[in-house]
Each structure stands twice: as C-alpha cells, then as structure tokens.
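In structure tokens, one chain follows: the form predicted alone.
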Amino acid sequence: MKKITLGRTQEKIPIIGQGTWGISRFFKDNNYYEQWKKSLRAGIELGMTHIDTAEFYGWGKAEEIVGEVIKEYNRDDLFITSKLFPMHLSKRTMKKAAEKSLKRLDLDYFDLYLIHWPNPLVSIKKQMRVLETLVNEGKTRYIGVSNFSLEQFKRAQESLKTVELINNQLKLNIIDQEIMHDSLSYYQKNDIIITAYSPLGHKGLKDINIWLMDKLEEIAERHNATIQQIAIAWLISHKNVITIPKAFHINHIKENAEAASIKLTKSEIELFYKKDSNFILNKL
C-alpha cells in the first residue's frame, strides 16, 4: 500500500484507509459484526491500518468493534482516527467523550483526533483548547478537524497555541468536486492533509449521471478496474489527499485496496473535472 508524509509531520500513512462509518447498534446480529471483523481485519493485511471512525459511528459501537479488532495487531503498525461529536458543549464533557471513545478502542491515545462538525453553540477556540490539551496530555499524537469550511479551519488554525492541525476531513469524490476546485491549493500549499471521505458517494456510484458512467467505464476498461476503482484513483492522484472508503464484503476491500497500485494519465484524471471549474491542473 501506497503511504504519504502527514502534513509536517515524519509520519507515513496509507493513501487509502478504512472508513467505519454506517456500522450500527441496533437491529443487527453477531454475523453482522463478525463480517465487519472479517472485513477490516482484512483491509489491515492488504496495508490498509489507517481505521477511521467517530463516536457518532452507531453510537459508540464502531468503535467497540474497531477496539475487538485492533487488539489483535501491533499497536504501532495501525492508525487509528477517531471524531468528537459537537453536541458536547464544555471543555469536561469534550474531554469525557474523548476518554470514552479511547476506551470503547481500548486504546491510550489516539493517533489523530477530530472535530466532527463545527458547533455553532460552541466557539471554534474552546474546540480547539480541548485538543491541544489532548495532545500535551498524550492522549492524541495528532488533531485535526471534519466538515470544517475554509475559513473555519483557518480560525481554528489560529486558535492553537502549541501544536497544528494537520487534516481536515472533508465530503469529495468524483461528484461532490466542490473542495477540490475551492480549497485543495489552500491545504497543499500549507502541507495539509485532506481525507476525503465518502470517496464513492453513498450509493457506490449507481446513481450517476450517463455521461460520467460512460467516461468511468471507458477509463476503468482501459485500465481492467472497475468504475470505483477509477473514482478512488482519481481522488488519491491528487496531492495531499488521502481516502477512507468503507466496505463490508472483502471482496470490496480487495478492490479498494487494489485502486492505489493505478496510476491515471493527466488527461485521463483531467476528463473528470467539473466543466465549470476554474481549476487549474497544476497540483497533482
């Protein structure tokens, strides 16, 4: 597996990860998180250790399942990300939740820690207070935000007084560009990492438009992938982003696993970009 430098940092993470995201606490029995297990136990030995997930995810239980997993490898070979949900609104509660979520993980720290979301309720600078405590109290290496927008990212940026956000996790793939065309030449210039997540949308590209899926199918022929193994590919020839798409069947995660060994021509990744962007392709 493909790694890249970590923003500033000397860190090496995997250009592709795993996401958690649509693991669920209720109405599901044991095989359904035995597949879960399979799958992500799986992705870990084709080079996938980046596992992100959130305390969101299922209410705590990915993150349990991500724990039962884990413990089984050496703790230094994984990365491990997890989120803060933003309905805790004092600086106790943030640190609460944080102390929870490394125990469902049954870790001491986690390797990157985020916002989830910007609270409108909660200033961007007591946010950013939290995970800098966080940090100089070893219970995350790194932190980073989700879902931020440029400017909110700048101001919590600012907010620090000792250490960097080095990742924010952003919505972007073949269809929703929006980040790619607004944004990316911020976070490249400044050495920072974008996850994109939800790299194939939330249906797997079914419900794409004709004209993209004859282009993703011409593309994926040429080079015997499939059309989300193009779209994944796309997304990591970009400098400073990385992925983390989810799978629950390990035939998925072989094919996921399998999209950063392709490499895309400059016209080939050009044929995707949004007709109305001013983009310059000068950043791959």
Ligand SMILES: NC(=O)c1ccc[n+]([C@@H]2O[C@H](COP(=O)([O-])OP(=O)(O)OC[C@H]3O[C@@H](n4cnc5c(N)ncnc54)[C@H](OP(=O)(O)O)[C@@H]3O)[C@@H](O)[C@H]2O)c1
The other form holds:
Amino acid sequence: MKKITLGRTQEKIPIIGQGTWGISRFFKDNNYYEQWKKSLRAGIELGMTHIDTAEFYGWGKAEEIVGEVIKEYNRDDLFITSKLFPMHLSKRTMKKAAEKSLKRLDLDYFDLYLIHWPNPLVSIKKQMRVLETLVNEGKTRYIGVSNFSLEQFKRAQESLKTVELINNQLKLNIIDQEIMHDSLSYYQKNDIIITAYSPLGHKGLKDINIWLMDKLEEIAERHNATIQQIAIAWLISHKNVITIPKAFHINHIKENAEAASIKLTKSEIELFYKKDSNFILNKL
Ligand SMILES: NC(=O)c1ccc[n+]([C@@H]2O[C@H](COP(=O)([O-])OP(=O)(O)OC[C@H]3O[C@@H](n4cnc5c(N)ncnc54)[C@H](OP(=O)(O)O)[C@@H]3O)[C@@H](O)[C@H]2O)c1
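Alongside the form predicted alone that was just displayed, please also present the structure of the form predicted together with this ligand.
Below is the whole assembly, all chains and molecules, this chain first.
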C-alpha cells in the first residue's frame, strides 16, 4: 500500500484506509460482527492500516469492534482516527467523550482526533482548546477537523497556539466535487491532508448518471479495473488526498486496496472534472 507524508509531520499514512460508518449497534447477530472483524483484518493485512471511526458510528459500537480487531496487531503499525461528535458543550464533557472513545478502542492515544462537525453552540476557539489539551496530555498525536468549510478551517488553525491542524476530513468523490474545487488548492499549498470520505458516494456508486457511468466504464476497461476502483484511484491521484472507503464485503476490501496501484493519466483524471482545475497531481 502506498503511503504519503502526513502534512508537515514526518509521519507516513496509507493513501487508502478503511471507513467504519455502518457498523451498527442494533438488531445484529454475532455473525454480523464477526464478518466486520474479518473485513477489517483483511484490510489491515493488505496495508489499509488507517482506520477511521467515530463515537457517533453505531453509538460507540464501531469503536468497540475496531478496538477488538486492532489489539491483535502491533499498535505502531496502525493509524487510528476517531472523532468527537458535536453534542458536547463544555470543555469537560468534550474531554470526557474523547476519553470514552479511547476506552472503547482500548487505546492510550489516537493517532488523529477530529471534530466531526463544527458545533454551532460552541466557539471554534473553545473546540480547538480541547484538541490542543488532548495533544498536550498525550491522548492524541495529531488533530484535525471534519466538515469544516475553508473559512472555518482557517479560523480554527489561527486559534491554535502550540499545535497545528493537519487534516480536514471532507465529503469528496467523483460525483461530489464542489468542496474539491472550492478548497483543494489551498490545502495542497498549505500541506494539509484531506481525507476524502464517502469516496464511493456512500452507496458504492450504485446510482450515478449515465454520463458518468459511461466514462467510468470506459476507463475501467482500459485499466482492467472496476468503476469503484477507478473512482478511488481518481481521488488519490491528487496531491494531499487520502481516502477511507467502507466495505463490509471482503471482495470489496481487496478491490479497494488494489486501487492504490492504478495509475491514471493526466487526461484520464481531467476527464472527470466538473470545472476547469489546476490541482497538483501525484507523480504519474
Ligand atoms: N466525517 C464525516 O462526516 C463522514 C461522513 C461519512 C463517512 N465518513 C467516513 O468515510 C467512510 C466511507 O464513506 P461511506 O461509508 O459513506 O461510504 P463509501 O465508502 O463511499 O461507500 C460504501 C459503499 O460502497 C460499497 N463498496 C465499497 N467498496 C466497494 C467496491 N470495491 N466495489 C463496489 N462497492 C463497494 C460498500 O459495500 P459493502 O459495505 O457491502 O462492502 C458500501 O455499500 C465512512 O465509513 C466513515 O468512516 C465520514
């Protein structure tokens, strides 16, 4: 699995990791959780060692399942991201939520801890103070945000004193490109990593329009790949973009890992842009 440098740190992170939104707490039998664990293990063994989770996913169940799987591996070989849900209002309750996530994951520290969505009831400054405290207390190595507009991201970065945000996790895929056209150039120039979430449009590209399907199928045939692999390869062709597809089925896990080896040409990448753009691409 290809790795890229995490912003201005010395850290390397896999260009494709694993999402966990979908691990449910309710009405599921043991086979369901065992299948999830098998898929996560298969992903780790294929190098998708960045696992993205959140206190919100399955109301803590996703973190519990991830915790059970990752204890089988060397901690230093993994990169674990989790997120604070915007329902905690005070510094004390925000910190407590982070500690509960760590407990469910059975970890001493996160590699990356994010604010899941900007909390409209708490100032950005206060949210950043909590993240800063968590770094200073050794509870997370790096911090970032998710679903922050570019303007919110800049405000958040400016309000930090001793640490920097290294990441914004945003909805970005071959269908939803608005955020990319609005902000990717800024993140590329400023060495911030974008984690593209819902890289397959959340539904595995099942409901895309004919125009996009035709183009994807044409490029997929050329590369002897699936359309989902092309959509993932397209995202990670951009400098500073990593992604975290979610897959319950092991065949999907394998295909997703293989997408890291697909090399699209500049013209194949540009074919899918909805606006003229001049993004920096990874070395082709
Ligand atoms: N920060 C945020 O607010 C936020 C929001 C949404 C998501 N996320 C993160 O991003 C992760 C991924 O996004 P997502 O869960 O919305 O959806 P996604 O990864 O865009 O799509 C998941 C769907 O694609 C299918 N799939 C996966 N690989 C495939 C392949 N190779 N071929 C065909 N179908 C494939 C999956 O099927 P199976 O599961 O049946 O294998 C599932 O139905 C989440 O799990 C979560 O960790 C973050």
